[in-house]
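This document opens with one chain alone, in structure tokens, the form predicted alone.
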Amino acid sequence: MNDKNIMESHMGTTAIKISARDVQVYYGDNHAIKDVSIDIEDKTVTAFIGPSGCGKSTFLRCLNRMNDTIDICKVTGSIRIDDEDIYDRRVDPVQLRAKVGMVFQKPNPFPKSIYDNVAYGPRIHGLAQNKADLDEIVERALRRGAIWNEVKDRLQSPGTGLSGGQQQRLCIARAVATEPEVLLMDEPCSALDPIATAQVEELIDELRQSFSVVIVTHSMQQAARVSQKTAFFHLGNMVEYGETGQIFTTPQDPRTESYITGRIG
């Protein structure tokens, strides 16, 4: 912990969980994210803004190394969790993303029981020793998911077969299963109704009390309503970031100001 940290700690301000330091993300030729140097911070909800194609979901992805499945993906850079390097050669992706849950825009829940769905990332973890464990995390999970009470008498039924917003919500408690330390989240409400939406906008600022959650969002509205913390992505680059509020009522970046107002979008 250097000086800097110490200090913040002392003052009460939160812990950073991810530092990322001059990452540049390339798919072949094509330039995805430039120099691209953040801190986010533990309990905390951190938005991603920007225009489609900005790189706000590709530089998401490189947080639990998503981009590693493809091929022409070349990420450079430093990103460290807790102050480990993601990137190590030795850190095995699988164990990473059991600690840096992500939940994706469309509800994608297995072809499987809503149990099964649950028990799936504490059972490949081995994180149960029985059934009686496997039964509890599966009801936690359900519970910080906000779906339990809807969903506890019908475990065996399967997830295809809620509704949306429910399907979302049990993608959140599948990722959440694990006991993961960040939360990803990739536009999780595009696909969702107003109602649904407001759902899980309300579960996002529950989840922030356990975990880090970084959540790409195309609506500012959201943005401004679940995080405390805004990026701004334009063109690969990231602009500006800070306050939430402090974004969006006095951006320090012309580009951000443009974009906020809707004249770049």
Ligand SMILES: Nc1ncnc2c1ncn2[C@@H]1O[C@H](COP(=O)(O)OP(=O)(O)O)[C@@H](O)[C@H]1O
Second form
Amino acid sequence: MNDKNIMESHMGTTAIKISARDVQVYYGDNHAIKDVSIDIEDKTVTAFIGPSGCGKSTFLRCLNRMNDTIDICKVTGSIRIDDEDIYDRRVDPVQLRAKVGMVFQKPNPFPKSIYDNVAYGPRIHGLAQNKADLDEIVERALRRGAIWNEVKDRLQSPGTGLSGGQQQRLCIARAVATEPEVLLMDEPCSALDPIATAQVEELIDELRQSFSVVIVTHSMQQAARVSQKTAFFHLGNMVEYGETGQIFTTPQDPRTESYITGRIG
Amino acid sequence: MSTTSLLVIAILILATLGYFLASKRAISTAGGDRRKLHSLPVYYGSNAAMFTAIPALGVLLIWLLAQPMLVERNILSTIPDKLIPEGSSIGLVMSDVRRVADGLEVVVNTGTLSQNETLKLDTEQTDIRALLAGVGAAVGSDVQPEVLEAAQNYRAQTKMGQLWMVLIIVPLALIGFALSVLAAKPTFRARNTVERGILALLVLAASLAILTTIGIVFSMLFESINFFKLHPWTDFFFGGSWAPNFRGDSDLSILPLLWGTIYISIIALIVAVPVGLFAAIYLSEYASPRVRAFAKPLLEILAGIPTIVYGLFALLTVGPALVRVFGRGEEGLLGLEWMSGATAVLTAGLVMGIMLIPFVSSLSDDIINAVPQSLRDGSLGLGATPSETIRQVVLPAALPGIVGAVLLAASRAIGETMIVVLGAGAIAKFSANPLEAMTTITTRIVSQLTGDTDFASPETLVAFALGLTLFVLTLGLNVIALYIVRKYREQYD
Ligand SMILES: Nc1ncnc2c1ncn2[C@@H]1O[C@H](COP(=O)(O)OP(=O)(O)O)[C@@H](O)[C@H]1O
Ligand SMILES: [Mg+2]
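For comparison with the form predicted alone, provide the form predicted together with the ligand.
Okay, now the whole complex, with that chain kicking things off.
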């Protein structure tokens, strides 16, 4: 139980936001996540790395119950956010997703105006008293998405007309607009060019001030650049979890080491 | 057996012969070594069969189509104007000529008279009408000498044409046969020629559908032009009433029919669009895979029910049920006297709507499924419920496609015939009351063309003008719909 020890050695200093214990995920007969336990800290960027197909996205989607939308997916174990079991029968997954926002691999702006894209969440959850209020929420979200200056003059033009990098920042702004407490990002830069990637990474670092950010990434450089904590997944197991610097310099598990040095994945 | 069928059989026999001879000859010219041949022996055989049969059969086909037209034109020019009775047309006289000519042919074939005897017939001495009736060929009135003469001419020219046909086609087949058998030598690339022949066959098949459509349009166009020569177009397009009268002087305006058509179609769409759309939303967004696997084919089976069955349903079930609700006075459910007969706009509209439900739902289902899952995930990930997601993200994204589907449904509704024939009634009028019987363009086309029809009167020809208008209308709707649907598809590729 090597990973448990590492995990415990880093607990304590900051508040724990998400705490998962013995999580198993099955897609029909496919056991996609095996026995994963992890504590994710508040106001921290946590990176999930690992070879593709190892279950990073699956585990990420457990954290806002997006897996509920897949019929054959079954999740067991406990996941607590702020000490509340999110798989408890009393928890409404729809409410949960307002609290745990998500940004996807491919930018997916709705075929609506930029303004309506950002206002979508606040409107659904009734966050604005009136139009002026909503305008302010939209502006603040777009500023936090680091895209305000680029779109402030064309808020009414369609979100789908932006460039890929702008679309992704719009999607981040859209997620931020609902005032979530946790932001999940599934390979948010994989469809972006290096400049757009740099912009989004900078943005992630800023978002850390207000949220707990969990980011899945292919790129170990990206994990090293943006995250404070890193978890390495392999074949459905979480092999190793710890300070990013320590994972990259002195990995404890041979599998982590082979992955980082490029021998698996 | 007729000359034509004998000719076809002869050509086919020759082609078969060519097949065997050519493949034999190919092998023997190669000294019995098949490896020296450019192509397999079957190709030499097929090549010979192809060159023997296809040119000959092609010319035969064209000949068979062209000859009657040419002969008829020749005869027409010889018929004097005085032969055409008042209120009739040259077409009617011509059909008499044809009937007499065909009848005389039967007379010869049955052995009643010899070929020479028929040529010497005279209206003064023989009662031609009785003679023809004797062999089962009915002629409308007594045969006038000019008609008999024209008929004799007709027969002579037809005979002559057939003789020439044989004289041209038989050598053609023989030349093809000889050339292709002689060509069966090792160096000849029979495989490539056959390949080209197959290509030509496929191209022909592909163009056939298009050519037929063009042919249909043109035949409708010509008949419509004939109609507009006999009837003022202003009355057709702008008149206010539909009152065909086979003694002439009819009101033939499309407007009351168009009104009925549109009214019924609108009711049908009011039924079909919401129900079909909701069914599609349920199936694509909510239903479990098991329900979907079961319900979707079931809905699509509904689309395969013949419309006449829906028509019976309208006539026997829906119509009487509506009468029970809205009619019958004190005995009715609501005690109303609004509806007297089972045939009504509402009856036809409701049933047509039911018919269109699977059509709309199946198209909308495809379109909703084409909306990328990532948009749904995005919306759900922001804490929207499934129905909020559908209303605010999926449907707006799918809207252009759904509009296209609705237009396609509308064009089907406008062209639908059996349900309105049985369910809508036959009275052409402008009325907003859905409980009254009304009639549509398609039902009037049916009624103008059934029974004893005379293709020279405007009352019959109007059917073609109606058909053409309907064609243009539905074609326009389809073009717009397909344009919208396609444009929408591109958006997500
Ligand atoms: N919707 C799904 N249905 C069935 N199996 C799935 C689904 N999504 C993922 N899986 C399976 O779960 C495993 C983990 O996938 P995923 O979480 O997407 O990996 P990663 O994001 O690390 O590349 C894979 O074996 C994949 O085939
Ligand atoms: Mg993934």
